[in-house]
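Shown here is one chain on its own, the form predicted on its own, set out as structure tokens.
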Amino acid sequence: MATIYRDADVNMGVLKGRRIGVIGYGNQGRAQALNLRDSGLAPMVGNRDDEYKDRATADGFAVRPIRAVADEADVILVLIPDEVQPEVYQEQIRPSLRRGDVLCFASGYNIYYQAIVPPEGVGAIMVAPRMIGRAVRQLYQEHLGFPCLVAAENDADGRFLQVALALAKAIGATRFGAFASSFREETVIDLFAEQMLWPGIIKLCLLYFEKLVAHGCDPEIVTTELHLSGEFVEIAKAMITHGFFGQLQLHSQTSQYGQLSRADRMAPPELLAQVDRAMEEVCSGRFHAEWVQEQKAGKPNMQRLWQQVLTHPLAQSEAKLESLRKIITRPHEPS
């Protein structure tokens, strides 16, 4: 059982006198900066000149260049995308680091694959909400929490972990629970979901659509049944409240029997071999190397893959139902 830290386990005093800098004001950057401020801290925001800087300014932050914030801060939250972190780190953050400074990441990716290697004496911690930025902000405002993974590298005396926990509490995570983890564990869990679980779901959904349409079913009705109805969301919510298997009892017995009796068919030996392959590519760093090369080449494969999905009949069916989708989603959009 993982160690789980709650509000009462955290000493916020470790942040007293610390100068906190938030690098990047995207989804996570905005949510965490606002939550930190509402928790009584005074985060500085570093961002390049773009629309995110404008939003941070509108939110009341005096936005400064990334290098200037790195020079002044001694706890730096690196909340820019993984793929741009190494370059920004080397050029604008690394020259400013001093012994005792702390770098905080929202994912384990660049530390695990050693794309970023902090100098000796500089702490590397992770505060990784298992939630999109918008929800991190919304749940904080509703006085609720969200799960979060925390970790600290090269932390013999535990002082860097205490900083991670204080930051986790300040953004609202320990209201729910901050789970002791590692950079490796967060990276492997995250990438394995992205390269095994969600690709499998994507492929099965496309097969569902293609087979039903091939057997004479109306594409728009299939699209509605597949995801536009929101049944996916309701099933996911039921898993939270009733458990992964418990939610099955909310379905008809015909559905229960059909799902349970046919589940093994969807995992033949050849699929299991691909699952092992996905895990090996994540753990060995082969995927990381492939993605680095893809970026250097200008992302040609990514462009080709997007072109394939955007021309799929399911995407065309969705386009016909766009007005209906807006009606369904409007009540759920944040103000």
Ligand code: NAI
Given for the second form:
Amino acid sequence: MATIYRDADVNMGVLKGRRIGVIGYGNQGRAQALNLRDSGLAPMVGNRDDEYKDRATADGFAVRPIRAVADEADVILVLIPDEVQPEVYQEQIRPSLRRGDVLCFASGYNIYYQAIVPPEGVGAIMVAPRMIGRAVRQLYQEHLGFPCLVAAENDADGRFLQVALALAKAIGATRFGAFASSFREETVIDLFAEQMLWPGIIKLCLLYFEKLVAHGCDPEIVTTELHLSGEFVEIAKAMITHGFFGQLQLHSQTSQYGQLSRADRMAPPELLAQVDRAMEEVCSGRFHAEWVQEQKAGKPNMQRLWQQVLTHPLAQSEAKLESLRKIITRPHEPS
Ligand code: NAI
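Any chance you could show the form predicted together with the named molecule after that form predicted on its own?
Below is the entire complex, every chain and molecule, led by the chain shown above.
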């Protein structure tokens, strides 16, 4: 069983005298900076000149350039997209680092693939919410928590982990629980979901749509059945309250039998080979190398793939149901 840290396990004293800098004010940056501030800390915000800077200014932060905040802070939360972190780190953060400084990441990606290698004596910690930024803020305001993964590298005396836990508490995560993890584990769990689980779900949904339409069913009714009705969301919610398998009991006997008797058929050996392949690409860094190459080339494959999905009949069917979509989905959206 993983070690789970809760509020009572955390010593906030380790942040005393520390100057905290938040680099980036996007999904995570905004939520975490506001939560840190509401927890009585005084985070500085560093951001380039863009609309995110305006947002931070409107929220009452005296925003400064990234380099200036990195100079002054000794606990630096790197909350900009993973793809841009290595370059921004090299040019605007690395020159300011001193022994004892701590770099905090919300994902394990760049440390695991060694795209960022902090200098000797500088801590690398991870406080990775398993939650989108909007919900990180909303759950904090509702005095609820959210799960998060914490880790510290080169942390012989456990000092850096204590800083990670204090930050996790200040953003509200340990109200629920911070799980002791590692940069590797966070990266593998995240990327394997993105490259095996979700593509599998996307492909099955498209096959469901295509097959039913080919068999004379109305595309808009199928689209509504597939996801617009919100049943998908309700099933996922029921998994939380009743358990992954327990929620099946909320379905009819016919549905239960259909699901349980056909599940194994959906994982033939060819699929299992693809599951292994996805895991190998994540663990070996092969996917990371491919993605770095794709970005350097100006993302031509990404554009082609987007083009493909946006012209799929499911997207066209959704467009026809736009007004309905707005009504139906509103109750499920986090504000
Ligand atoms: P984001 O896309 O919302 O980041 C926007 C911010 O990055 C803005 O402040 C923008 O000014 C800055 N930025 C973008 N490009 C830049 C560049 N070239 N130079 C300098 N600043 C630049 O990022 P998000 O989604 O908040 O991700 C931040 C970290 O949090 C990542 O490590 C991500 O993996 C992690 N994470 C994100 C979650 C989410 O809610 N999206 C969930 C959990 C972790």
